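To begin, one chain is listed below as structure tokens, in the form predicted alone.
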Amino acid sequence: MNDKGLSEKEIFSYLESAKSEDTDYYRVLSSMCTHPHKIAVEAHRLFIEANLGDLGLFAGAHRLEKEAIRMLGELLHASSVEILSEESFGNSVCGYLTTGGTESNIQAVRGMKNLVITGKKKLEEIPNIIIPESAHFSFDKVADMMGIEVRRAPLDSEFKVDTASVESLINKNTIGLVGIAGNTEFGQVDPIEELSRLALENKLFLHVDAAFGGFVIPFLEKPYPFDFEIPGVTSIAIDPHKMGLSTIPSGALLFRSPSFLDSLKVNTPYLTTKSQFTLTGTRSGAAAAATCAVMKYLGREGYVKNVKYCIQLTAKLVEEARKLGFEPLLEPVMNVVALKTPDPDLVREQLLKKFGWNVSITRTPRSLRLVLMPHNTAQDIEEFLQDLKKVTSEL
């Protein structure tokens, strides 16, 4: 730290220099985040000092969180929704705003484990959960933090989890299943209804990671079943800071039963509330305001328009790519494309080095992974495909 404070001009010059090192979303085809909506940005600014870790001091921010959770619950077909509270719960879906999918996934599995322990289910060995091979790396953190075995079920030919394999992995120590609604690599939706059947038959919890797909699937012309409308689904992760156009960090975790939140409770004697159910102590009231504001501003109509735009870009990319001889691994389910190319790792490297395109790679099989977000344009797609053709022709 410098002894004497710098001037405002010096500070902002310093910040602008640092900002110039960040990648602008222009020519980014690999991110599931995008520019937040201007309404979300302004709402975030208004509540920048609000700490939802101490709810009694920030009643207004807490009210906005409750409203955001209510709207998310409606979006996910919850019959009724209740925000976390130190009071007793009714028979309703409940939840709170998190920092994103990783925290939501950790808390969902933590709830499973705690409920199994309080239910005194006899486990012969350490508890396990069964996840698809396509599941997010946050479940590796779950295993490390909670001493849980993570069992991975292979995918079928359409890159959905193979439910027969899931069933074969279930044993006496299994506490829950995980399904993905819009997986990170392929944008595919697992057969949640089939996983629900397995969960109910085996008396297991079922968590759905819809961090990306949660703000896409409900607004498609033909939505896929994935949420609380399916009886076996016990929890859902959804990220407003992705296709919801809120500010970072804005995630959410919703539970079918308030008993989940109760199992996560810790006492907080020196705060304005008696207990917390969250993983983090300090929580951003600004993110809650941003999420609430942008959802109210856009409404269902605005999100339908947003998703339709991204799906149209996706269709354009696939159509034009085919004309150039590039086929997708699967017909896109949402605005994520896995594109077959020769030597995708080298192609990725050359696209960035020569033309400044940021793309990523799927693990198995290896292919170019492209995400079409609201910051992308039809012109971007045309330019990208021409640059892709140049790069592959030089291999």
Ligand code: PLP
Second form
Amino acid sequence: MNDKGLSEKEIFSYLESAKSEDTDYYRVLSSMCTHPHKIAVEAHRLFIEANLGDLGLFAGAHRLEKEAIRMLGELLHASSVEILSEESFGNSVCGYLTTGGTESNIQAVRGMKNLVITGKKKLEEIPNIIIPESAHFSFDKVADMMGIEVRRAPLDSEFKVDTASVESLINKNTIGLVGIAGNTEFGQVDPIEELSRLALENKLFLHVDAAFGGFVIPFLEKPYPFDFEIPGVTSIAIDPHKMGLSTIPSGALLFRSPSFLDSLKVNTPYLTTKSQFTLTGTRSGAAAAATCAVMKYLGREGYVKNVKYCIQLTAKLVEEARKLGFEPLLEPVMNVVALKTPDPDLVREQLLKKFGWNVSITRTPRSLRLVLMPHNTAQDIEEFLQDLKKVTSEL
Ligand code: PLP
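Output the form predicted together with the named molecule next; the form predicted alone has already been displayed.
The complete assembly is shown below, putting the previous chain first.
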């Protein structure tokens, strides 16, 4: 650290130089995050010091968190399944705002494990969960941290988890299943209703990772079933800081029953509340304010418009890519496209090096992975496809 503080001018020139190295989402086709909505940014600023780690000191920010959870519960059909109230939350929906999909997934599995340990189920060996092969790498962290075996079920020809394989992986030590509603690489939605049937038949928990899809699927012209309307779904991860247009860090974890939150509680002797069920201690009240504000500002109509825009970009990309001879691996389900090209790794490298495009790659099979977000435009797509054509014709 420098001995003496720098001037404001020096600091800002230092910051601006760092900022100029950021993409600012220009030519970014690989990100599931985007510019936060201006209302979210303003709300975030207003609550910049609020710490949801000590709820009693920040009752206002906590009220906004509860309201965000209530709205998310409504979006995910929680109201239709009678979600019981959680005392410390004092309203009818059970959950909290996390730092993102990773924390939500970790906490969902921690909840499963704790409930099994306190419950009647006898495990003979280490517990296991079954996740799709396409699951986000946050489940590698789950495996590493939680002393749980993570079993991976293969995908079918449409890149959905193969439910027969899931069934064959269930054994006496299985505690839960995971389905993905909008997987990271393909944007595909797993057959959540079938997973629910398996979960109910085998008395297992079912966590749905809708970190990306949660703010997409409900706003599609034809939504896919994935949420609490399906009886076996016990928890859902949904990220306002992705397609919800909130600020980072804004994730959310919702549970069907408050027993999950209870199972996560630790005592907090020197805070204004007696216990805490979150993973992190200090939490951003600013992100809660941002999420609540942008959801109220946009309403359903605003999110429908946002999703429609991204879906139209997706359709344009696929249509024009086809004219150039590039086929998608699957018809896009949401605003994620897996595009077949020769040597995708080299194409990715050249697109970045020559034209500054940030794209990513699907693992199996390898293809270009493109996410069409609100920061992208129709002109971006035209330029991108011309550059893609150039790069592939030089291979
Ligand atoms: N789950 C899914 C399906 C995701 O796509 C992602 C990130 O892209 C995550 C979880 C992790 O979210 P985060 O990076 O906000 O922790």
